[in-house]
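Below sits a lone chain in structure tokens, taken as the form predicted alone.
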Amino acid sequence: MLAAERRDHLLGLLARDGKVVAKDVAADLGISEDSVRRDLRDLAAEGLVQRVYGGALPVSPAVVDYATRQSVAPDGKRAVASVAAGLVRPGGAVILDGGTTALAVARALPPDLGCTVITHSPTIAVALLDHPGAEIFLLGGRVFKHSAVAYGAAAVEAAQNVSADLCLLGVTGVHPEAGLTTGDAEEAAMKRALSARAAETYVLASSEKIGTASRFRVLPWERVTGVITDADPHDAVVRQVQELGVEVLTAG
């Protein structure tokens, strides 16, 4: 089998099964695991797969720049945002992560809802300026332009001095084995710091993130209250997440 044919075969397996196990592919094709791993390295270099121990997973489309992400699955993000906004109670405090789905949550909050919104996203703070009922608490630090959020040591320290009833957390990948992931290590650390300051954490996961993975893990499943997604509730990945004891709220 030529390299191009192996590449197509690997991408086909990924689309069909949601993962590639290198040793199984090697056995099926009668080639060495080194050859499979080399093919996966090449595909990963092109941004087509996310390599993990023993093989590869689908790469998340949510790792592109902030401006581009705004055009990715806007209807799904609005559906997820509508459900998430309904979790914010009058008089409550919510930690709202950055990103395009979190921005949709800010826009979905009723203008007259009296609540405190704690965020490290200047974009979200600006979006809430016309919400008279929302008190805005903005955490500062070094700005990560890719996601339009503050992160780093100063932002993590600021997060450690707040607390909330609820954290609405964005990720780029949701996978039962790889867990909840994102594309930057410091951003992942910031997300952990935010989640640690809330009584409950719900993950905002529009359907294009389900079954995909990025390089850095954000949280283990046991630290998550639930996942809000517009993915088909009968989707195999959604069912596997539920089997882990995680609540799944269906949007849309």
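Positions refer to the first chain, counted from 1. We call the rigid core the largest set of C-alpha positions that still match within 1.5 Å between the two forms. Everything numeric here is computed off the predicted structure, so don't read it as measured data. Compared with the form predicted together with the DNA:
After superposing the rigid core, the Cα of H9 is displaced by 2 Å or more between these two forms.
Superposition of the core reveals a Cα shift of less than 2 Å for R239 between these two forms. A movement of the C-alpha atom of D28 reaching 2 angstroms or beyond is seen between these two forms when the two forms are aligned on their rigid core.
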Contents of the next structure:
2 protein chains.
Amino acid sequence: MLAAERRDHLLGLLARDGKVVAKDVAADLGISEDSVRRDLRDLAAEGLVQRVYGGALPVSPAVVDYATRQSVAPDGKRAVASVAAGLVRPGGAVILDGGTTALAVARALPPDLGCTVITHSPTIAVALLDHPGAEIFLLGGRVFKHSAVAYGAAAVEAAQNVSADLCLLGVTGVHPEAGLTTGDAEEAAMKRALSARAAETYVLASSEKIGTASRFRVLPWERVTGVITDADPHDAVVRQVQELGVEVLTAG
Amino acid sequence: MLAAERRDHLLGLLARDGKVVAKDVAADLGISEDSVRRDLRDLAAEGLVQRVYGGALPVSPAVVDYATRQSVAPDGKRAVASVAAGLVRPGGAVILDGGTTALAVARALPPDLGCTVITHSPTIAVALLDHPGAEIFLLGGRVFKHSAVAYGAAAVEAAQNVSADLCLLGVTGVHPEAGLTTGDAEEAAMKRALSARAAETYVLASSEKIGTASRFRVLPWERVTGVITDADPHDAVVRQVQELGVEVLTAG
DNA sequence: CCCGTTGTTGCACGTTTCTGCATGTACGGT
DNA sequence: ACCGTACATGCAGAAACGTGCAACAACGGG
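Could I see the form predicted together with the DNA next, after the form predicted alone?
Every component of the complex follows; first up is the chain already shown.
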């Protein structure tokens, strides 16, 4: 066993398990714990691992901003998010819009689900850092502070280079006649661009959005596969949407 | 179960459930309540949790932010970050690399300084959301979990479309002969691409990086305008770097 | 081919750190 | 005011750590 080979092995273990225990590795490879410790020390000096008592951890945890973990979504949004997360298939690719509901979806994804998440929200990207299974693709562009997502021409252009099975879209208004609407024209354009890159588009609509309309149209109903909501399935508006041929998934 | 791993687990529980009960965690992990209490005490000392009778609660986001300024960025990095933030001119554009030191720079920017920040780190983008003056441009791409930044081909390509007055680069090794180095080849390429888009490049190098070298070269000294460090200005390595014609800014 | 140099590996040692238990104290609910 | 629970502190055993040392292999020059 070459020294360099050992170091690669350690990095591999770290990537796979998220940790390395000096004692276990030494027993596995049949070498002394001292050698493992020496390797870990060297790797730590190069900034490739974070040395801790008993072994080593990946370097990322220190980078994660705990502040973004704080906000807790209300029950309704969490229920919607949970249903939406269930639509994501292992090995599949999902486009996640910005907004608090989409953030809740990201958090609701099983940590080990192997899937690709495409998003224009840096907040969601950060939230997914500790999901070992998720591959994150971030769409860049100018970041607008009030919605905390990247949009504008650069972001729309970046979106042209991806495609996915599923797009989960947050909107501010869901109305039988007006369709899906939002309060900002640029935002609407971005959501349209995202939706166009996915085979299916589901809308995340917690109950307070149902029956309301904002100024800018995102999509007409023909382009929507389904709506995920926590509203009463017998609600008049919900029934109307269903009659338009749109699937309605109701959550708890 | 490593001690550091346990602490991460506690922070994770806190983020997910909004609280931690010492007794339950001890039973769950099969360890003594004393260990849990000790961990919580340490985390509380760092300001990451709020200790209460029976367990712990999250601290308010504002306090977390303050705490992470204090603890995640040790004095040295904070001093470096403060000097670096002083190089950013009102109305100017700065390219901010990823890493904890660069994150500290973002936080050290005066909130009302009108400037454009270009970054490939979603963490930094999120941190800048509450800086009213900063315009944020995010470079997209595949997000690598261990360093929490976007790089790869897409990110390098995105970087080609921007330009800035100043680039602040974090590295893991600063060595008179080896130049600036880091532990990952893709990361090195990304840093090179960023540096190429700015008129001037300064390197953020807290003292423990000085005199060390990693596997992959980022830039030779000719392409570096200056180094910002908290190391002793009379240090032998620092003097050597100065003799290479590189400006050395020492902090605190 | 030989020998000195260099770098690596495992072992032994003393030191530091962690963990669980015991004790006595402080807190909170009833 | 009482009693059970959580707490801080001290202690001892265990585990992990760093360092120095010796054995060993790889390499290059003579």
